[in-house]
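One chain comes next, on its own, written out as structure tokens in the form predicted alone.
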Amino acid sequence: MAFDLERTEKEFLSSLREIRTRDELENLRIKYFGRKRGILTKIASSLPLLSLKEKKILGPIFNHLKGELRQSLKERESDLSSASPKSTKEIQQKPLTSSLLFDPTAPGKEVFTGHQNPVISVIEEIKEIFHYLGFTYIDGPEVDLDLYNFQKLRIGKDHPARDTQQTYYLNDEVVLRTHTSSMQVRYMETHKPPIRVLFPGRTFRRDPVDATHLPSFYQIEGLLVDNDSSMTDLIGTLDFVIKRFFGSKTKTRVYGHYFPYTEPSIEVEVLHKNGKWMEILGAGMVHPEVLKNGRIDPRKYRGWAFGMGPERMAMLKYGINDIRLFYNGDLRFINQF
């Protein structure tokens, strides 16, 4: 493939040297950039067939080559437009250099790369910890049906829990999901136990913007379904994950809570370095009705679920006191992580 790219470039530059009219230049453009039969178009269509390793190497080279050849076409078009008949011959003699053949002794250019947002880093770290425990992960729709976001999670049309969600409705039946819990029933409908899966993704609520709230934020939902899971398994798993994430000396505690889709339900707190207990996630045993809505027999299987906010986890881990810092695009902040 690399050899084909180099040969393609050499042939293009050779043809470009022979161009004398704008019509000839247009024919060359179509030959290499035509939508259906262009040489570069055909190469681009073959890139997805390569292995991931080959894509990482050859993809950037191809994109750079494509840009260089387009630029050469523009420069030659400009030359032809401004050149007099006398100077056209001189233009044909203008040396054209290859973008793939380079001088290794030439000084390099400083390359400024992007930097991963700490929220994404936290999501990846949480995924890696749960992967060690046998969990996979899957994305889900950010625009979802009220049926999956609320009703199949035992949050009916008149349920008071809807008041705390502050939902964005697109119409009476479609919403911007308020939590990634909407993926619980969706996943169970198409997968049989045993189930161990995470649902990371963006969620939306009509919260006012302040130091601890945003109208759009991330959440990581976790779901386990088998025939012998218990509340002690859930608490032990969450304690293990929290200690792996914050440190082995991290202190945790749980207390009873209420969620419509789990019974019993708990919230988990960690002891912050300022001496205060901070709530970081909610969890509980999956309600039998939710299992039934997911086409799983609650008489044979049981499960547990949890939901955590990676922004909150990042704020506690790195000592950040304003959630807006994650999304203001300030590189001075991002480059610290």
Ligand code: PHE
Given for the second form:
Amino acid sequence: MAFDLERTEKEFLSSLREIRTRDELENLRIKYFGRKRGILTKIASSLPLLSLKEKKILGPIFNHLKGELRQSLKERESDLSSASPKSTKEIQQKPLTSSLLFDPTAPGKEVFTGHQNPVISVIEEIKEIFHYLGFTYIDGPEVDLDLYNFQKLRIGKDHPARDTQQTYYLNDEVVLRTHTSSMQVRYMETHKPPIRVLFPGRTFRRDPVDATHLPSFYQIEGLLVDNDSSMTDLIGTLDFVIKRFFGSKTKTRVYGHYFPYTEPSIEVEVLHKNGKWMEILGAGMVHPEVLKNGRIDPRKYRGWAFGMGPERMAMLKYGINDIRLFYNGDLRFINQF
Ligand code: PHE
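Switch over from the form predicted alone to the form predicted together with the ligand, please.
Once more the chain from above appears, this time first in line as the rest of the complex follows.
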């Protein structure tokens, strides 16, 4: 083919954009539409030389293009004569030929699709493992009442965990949840045992950003309430899940801890490849008063709960040493997963 409609259009549009005066516009018109040497005129005169098949495809495209270019010229002309010659809207539109010149035999262009952040993959994987154990999952509000985030979990007004250094208060009663434990009582209020549920979601704390802290991070809360649940059941379940997730040879250790809403409470650490222990979750038996706050009779039922940190789990699993990498949008990092 002795001409390239796509290039012709692009060149025309880019010249058109440069035009500032009527004279320049007239020159451009002559260059393209001139009776003898006009670029479009020449193309028109070579069309009859094409094969019938080519004519069928290119003829209508050419005519359409010619009409469009003429129209753009006209619009530019009226722009120039009006008081504000700024309207370049039409000129910047997507080149017309790119959608019209479809060549089914051309090699495809590589399309870049986005993909899941590794932290979300961890959440999905944990959901799947717990699904196998009979757990469902549910979302909860990120903006919640102080009541559910603290008070119903036995975190009184003067408890150090609600230090203003840590909590984003929207007003006296409303906070950005500092943990997904805010869902425990909310859920118990509206569900009867047996309960087996996960609450994955974002949480917020006023932590300065560094390699292991972000002001917003994810947690996966788990809650089980039944009539014969026990601490050994909790530890056995966590061990099963951690081995499924990190591999059957993973070393874990459990030690006593304190949370106002569980009694007794534990923390679980996993041995990192670098030889250091890393804490990945807090857990414990749901405090009888918390069950009561959720309108569940603690004489009949017992429950356990845990809260995992999926960022930390992803760091352990993939050997990542800076939590900021998950969210700064660097494709060189993200594309490895
Ligand atoms: N909410 C605790 C935290 O953010 C984790 C936890 C959840 C502990 C459930 C006990 C029970 O660290």
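The structure presented is a predicted model; accordingly, all values stated were derived computationally and were not measured. Numbering follows the first chain given and starts at 1. Definition used throughout: the rigid core is the maximal C-alpha set that superposes within 1.5 Å between two forms.
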Subject >> Per-residue C-alpha change between these two forms, Leu69, threshold 2 Å, rigid core fit >> reply: yes
Original post:
C-alpha of Tyr301: shift of 2 angstroms or more between these two forms, rigid core aligned?
Top reply: no
Original post:
Has the Cα of Asp322 moved 2 Å or more between these two forms, judged after a core fit?
Top reply: no
